[in-house]
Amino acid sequence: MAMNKQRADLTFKDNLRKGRHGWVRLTPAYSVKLVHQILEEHPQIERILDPFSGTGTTGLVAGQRGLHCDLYDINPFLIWLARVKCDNYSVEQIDRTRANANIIVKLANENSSLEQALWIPPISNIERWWSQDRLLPLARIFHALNSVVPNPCREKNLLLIAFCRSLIQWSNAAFNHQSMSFANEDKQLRLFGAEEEIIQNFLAEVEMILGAASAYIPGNTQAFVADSKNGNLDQCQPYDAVITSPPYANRMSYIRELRPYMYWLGYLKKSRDAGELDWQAIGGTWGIATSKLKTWKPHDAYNDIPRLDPLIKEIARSSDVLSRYVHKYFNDISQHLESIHKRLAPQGKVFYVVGNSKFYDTLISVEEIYADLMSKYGFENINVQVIRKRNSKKELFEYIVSADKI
């Protein structure tokens, strides 16, 4: 049944109160009820791959269902938040944590007078996030919890995920639109005040993430670095079903979004990484990414799709990099669809949350050519079902694709 209204229950939104599925807002991570829709109406599926995990939605309901999970993505954060989110914690770490958040509270407020020594992360415009008055309290806090817990482990991992939240409170970013913004001047003026009060903020964060952590998850769920695209997944036990949402054909970036996060928790070192990473994800076009799609070259195997073509000319006419762009998106999910329909087990089933795109006067419906590619590489009973209006241009809508491979 179409679904013509925008459906906020559908998205991240709906997420933000459910626990350990709020943590860490991404604008493009898509609703928990979709995936425990499709699980309740094909309780047959027992072993699931997500090879586009980004937060980890789909892995954590099936964790909490307790059923198998493996998540996939090229992003080593978003790996690394998963694992995170998909963990479990023994009341002894959950003390620890609450005790270490306590000092590191207590040196951040001491620590006032090493703020030259402090490390800032080398964010580029980096006041356009924080001003100083709230950049130098949060990198003490950061400062004191290395120095806390300076060595991976369960308590410390709980500990940055609290700090992630205090980033981005604390921060100018703005999230009233389809991705993320900054706030105007007037916003930031009103925003929050002394120094005292972020640090303090950040033990509040540490509870409401203990709240959730405290929950025991029945199933086993596990999360790679991996590019999906090309197969390269390390398990070889076939999966019943792939529940995913690819990033969508209509440049906007994961990584724009994650970029505090990564800089902060090292994952970036410079702005360079995130073009490179940005270019070898799908659909990626952050820094680099961009300028690599000019002289950028179809892989022949992966070039035949028929509805796709009149669509690349017709953009051409106005800009020939989105052009190469939709070509490349569509060229990158051939080959991983391709790759995917190995990895299921007969009878397997592959659900894909997918959106429309509009490049000037030109609608992609993506959907329909993701249907036209399952067909090709030998998925049947293939479905397409409109569930949400988004929040942007009113051609815009969201679906799911879903197939059978007999």
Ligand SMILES: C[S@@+](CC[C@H](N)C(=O)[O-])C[C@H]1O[C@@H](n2cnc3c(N)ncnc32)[C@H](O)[C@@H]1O
Second form
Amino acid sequence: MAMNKQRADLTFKDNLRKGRHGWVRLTPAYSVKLVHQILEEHPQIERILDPFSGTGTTGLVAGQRGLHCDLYDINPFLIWLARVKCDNYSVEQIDRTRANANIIVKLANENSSLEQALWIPPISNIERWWSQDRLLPLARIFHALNSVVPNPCREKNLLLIAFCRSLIQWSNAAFNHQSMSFANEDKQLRLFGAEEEIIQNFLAEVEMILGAASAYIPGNTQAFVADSKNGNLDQCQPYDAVITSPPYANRMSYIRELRPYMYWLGYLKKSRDAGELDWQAIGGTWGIATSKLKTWKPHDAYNDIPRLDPLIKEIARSSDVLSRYVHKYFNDISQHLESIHKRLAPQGKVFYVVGNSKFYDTLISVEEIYADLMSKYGFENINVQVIRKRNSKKELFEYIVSADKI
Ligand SMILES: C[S@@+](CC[C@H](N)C(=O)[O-])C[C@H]1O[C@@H](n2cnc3c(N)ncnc32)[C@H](O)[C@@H]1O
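Switch from the form predicted alone to the form predicted in complex with this ligand and give that structure.
Following is the full complex, with the preceding chain placed first.
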């Protein structure tokens, strides 16, 4: 593999072209290709766990290959998304979804007089996401969708995925950086302005979803809301492999770019909820999570990481809170790796896709610390391999850290 290249084919960008994998984008989603490659190289793997499953990439690849896969994530919206992506849909369900989409569009077009009664999610500064003339047609689609299909069902799930795509398609959010930002000028609005176009475009999104939804998934993937810090997996049969990309140690809050979907679909009701959820997440720093960090104390049992100690002291000279952030990140990962060892069958394998990080002038060799921790918790044959260069900063790379339980 060429190690000095950015390799867009090994990121979420490549996934966007791959049917169900491209349904809803999440910047840190990892590569479909990489998961296939691991499973090609290890044909003995049949039962897989992804304890940080995000958009469900591992589960969908495993399902497409006819394998068993359990997915865990702390974020209930992502678990819903993964379930919908890994589900099977009959011809009748696909036909009903298409018919309902047509009724929704008709109703949404007729509903312009209902503007006062429309529900708009309580996202703070919502106008940063959508200008008023986009927000109203989106709210009309959502209102019509819930009137036509009031109860949860497979057809509704597919329509909601299409709605999530419309939300982002018409938002001011720009995803061309590692994390999301907002466009200053609303350039597209000038081009597409008409409300009818936003409503009509929903049908195109539904068709995009239905194209991939009809492909049969032979495997068995299940997804659960769970905190992977501390096991939580006690009843499970042992796994042959863990294939995962844990949260990055770079202060990236996944909740940030997920907020629009989560508010519209009812997973967040007020801004404090996002901070509370991020505090449960490893590496979360959104809202209240940052102030909670200020009083956080390490667990003694997970505090013995010799390679980390000088680094957190160095970061503390510039920022106490960032130093605590890095400290807590590895405290949580230690606890996680200890519990994962118990979940594996003998000869089981782990594959962790991680990135190194830099805080001020301190480079954290995240991959080396994972390797140290795997060794501490009883793994053997530990191997660190560079996969790709991450971005323009020359020291930042992505790695696979793999190991075996003997
Ligand atoms: C790098 S993302 C995984 C991306 C995934 N490989 C994909 O392709 O979409 C890391 C995930 O870990 C989840 N996470 C963070 N802390 C967690 C915890 N304590 N337990 C379970 N999941 C957690 C986040 O919600 C996020 O979805």
